[in-house]
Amino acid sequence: MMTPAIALPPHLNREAVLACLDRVLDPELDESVLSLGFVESVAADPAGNVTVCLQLPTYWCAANFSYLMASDVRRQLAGLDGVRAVTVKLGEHFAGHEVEQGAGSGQTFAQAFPQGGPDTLEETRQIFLRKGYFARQERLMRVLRRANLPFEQIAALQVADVAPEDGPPSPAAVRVEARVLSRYLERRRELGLDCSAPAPLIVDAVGLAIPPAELETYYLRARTSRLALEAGGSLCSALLQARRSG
């Protein structure tokens, strides 16, 4: 991960700013713009006017994904104490001006791109939230399979039956990697799915439990989503590195 150049006045907390940026995801890759290295710099003046410069992997990165990221950067940082205004710059990008102006003023995507585009990007966001959900779910099931749990047992697990490795003692629970579990449950909540203790651990994108006889096939389909996201992330990383090296 590239460390962005950061210049902030004393009243703005560096770690809080980075935490906000870490919550902004590339919708297609389901990883934060910070971990992907998209954030080149963050600067603010004493009045709290913050400017974030993003560098995307290519000049032709999709306008709707770029708009989502720029809008989310602005929304996340605008909620911080001491921030007066947020400006997001895209650098060299075919729709950089429209994205910067539209996201900066809180316009919808259709207002910023009147020649075409939906009134809202929420449908696009939901599509990629679900793709990321399957990838996160596959990572969790992979951990459970490495613990030698058969698919029939995985299908019977409830949310209460798993616990993070670094959590408090829970003898009856299956211990799993904390980040894998937290990211999976976080996405369940984002999709409005039940995360209560008695809820089935493995459910589809509308909250229905997967029958034991179908779970292996479901797992293989989820694996495809995860591999596609990881391949896309590797490609973007290589393209961004090549772009920065000239």
Given for the second form:
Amino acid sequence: MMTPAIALPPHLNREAVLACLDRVLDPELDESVLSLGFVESVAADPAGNVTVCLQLPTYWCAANFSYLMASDVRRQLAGLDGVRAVTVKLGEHFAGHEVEQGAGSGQTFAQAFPQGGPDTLEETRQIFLRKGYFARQERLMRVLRRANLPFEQIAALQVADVAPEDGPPSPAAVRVEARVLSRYLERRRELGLDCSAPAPLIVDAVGLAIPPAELETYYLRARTSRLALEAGGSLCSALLQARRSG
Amino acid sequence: MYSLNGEDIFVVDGHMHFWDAGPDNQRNDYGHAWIKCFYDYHSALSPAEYVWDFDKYRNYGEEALVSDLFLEGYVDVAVLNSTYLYEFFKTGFNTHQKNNVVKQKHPDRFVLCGSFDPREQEAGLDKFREMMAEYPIQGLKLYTAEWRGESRGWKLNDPWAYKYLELAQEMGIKNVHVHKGPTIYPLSRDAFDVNDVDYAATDFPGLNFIVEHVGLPRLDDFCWIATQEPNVYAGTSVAMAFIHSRPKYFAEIMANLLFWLGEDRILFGSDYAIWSPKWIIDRFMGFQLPGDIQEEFGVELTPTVKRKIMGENAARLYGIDIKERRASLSGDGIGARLSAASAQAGAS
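If the one shown is the form predicted alone, what is the structure of the form predicted together with its partner chain?
Complete assembly follows, chain above in first position.
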């Protein structure tokens, strides 16, 4: 991961700024722009005007995803104490000007790209939040499968039945890697799904439990979604590296 | 032709280009940005010894093409894509007219793809008919995500697209390569969407739809469609290039394709000159799926499966009789150069 160049006045905390950026995802890859290395630099003046420069893997990265990332950077940082205004700049990009202007002034995607037809940006975001959900869920199910739990048993688990492996003592039946569990529950919450203790552990993207006989097929599909995101992320990292060195 | 344990493997490169993106042909900065982006794909995934300098990459010429594909790269037959991009390149990027020049010199070595854009509506139909009549077009390569005027892309199931597909079928076309992957001017998710293939494949059971780049990064959506539609195929260029620097993902992608589509619907493609077939084929022929992946997916990449992916599947789609084609290829100009080279290697 490339660490961005950071220049901040004393009243802005470096860790807090990075934490904001770490919450901004490349929606298509379900990874943060920070860990993907897309953040080139962060600078702020004493008045709290922040400028973030993003470098995406290619000149042709889709305008809608670029727009989501730029506006999310702005939204995240604008909520931070001591920040007065946020400017997001894109390194060479075919729609860089429209993205910078539009996302910078809080326009909707349709306002910034009137020729693009109806605004489907939020719908797109939801589609990819769900794909990310399947990927995170697959990683959790994979851990459970490795622990030799048959699908029928996984289908019967409740949220309360799993606990992070380094967590406090718990009556939970199964311990799983903390990050795998927390990322799954975090996205599940984001989708507005029930995360309470008695809720089934594995539910689909609208919150329905999966019948035990169908869980294996469900898992096999989630496995392909997880690979699609990971392989996409891997390609983007390679491209960004090539772009920076060329 | 690749030789595996003394057995000859017939190689069809299902997806390649012969472009001119040199500075003289660039119309504007977009032309530069276009080829620079291709170059980043090239240098990001090629082994270091196969990375060209940027000048050669922009316009590599016919001799490099012949050598990289046929003399060094094991390819027997190559599917030539046609892309136009007149907005970026004065004489086009790799048009069917330019592609046909090299095809005419080595007619049995190339399958020529034409194209259409349904947004040209009625006028375009005449142009398309003319192209089909004047050129030896055997397949189509379609780009649904291209901007054109106010339009930000089209879908295979648009009413006008159906008129073109009907006409193509009437004129004897069987194979339609659809670009679904990293793309030109991608404005919205719709441009990448593979769902339109589902409709077209159902409504045109007599056509084969080869989804290029396996829909990456929409591999999952592609797989669901392909499991339902028997006339949908996986074009593996880009995915193939993962084999050198990202073998784990390559193995997983291959395992997924074998699991969901099976060994008869996967086609090799190098995407030359983005990547050279030689190194991809060398690595692919020596590649084994890791044991844990084999076990998890219940699939194997046996020599038989490799032979299908490398050429037999594409030969079947294009009606190429491998035995006959081998005989004709051994007698053409490139065949003569290959025999001379192998005689010389034998002598030394």
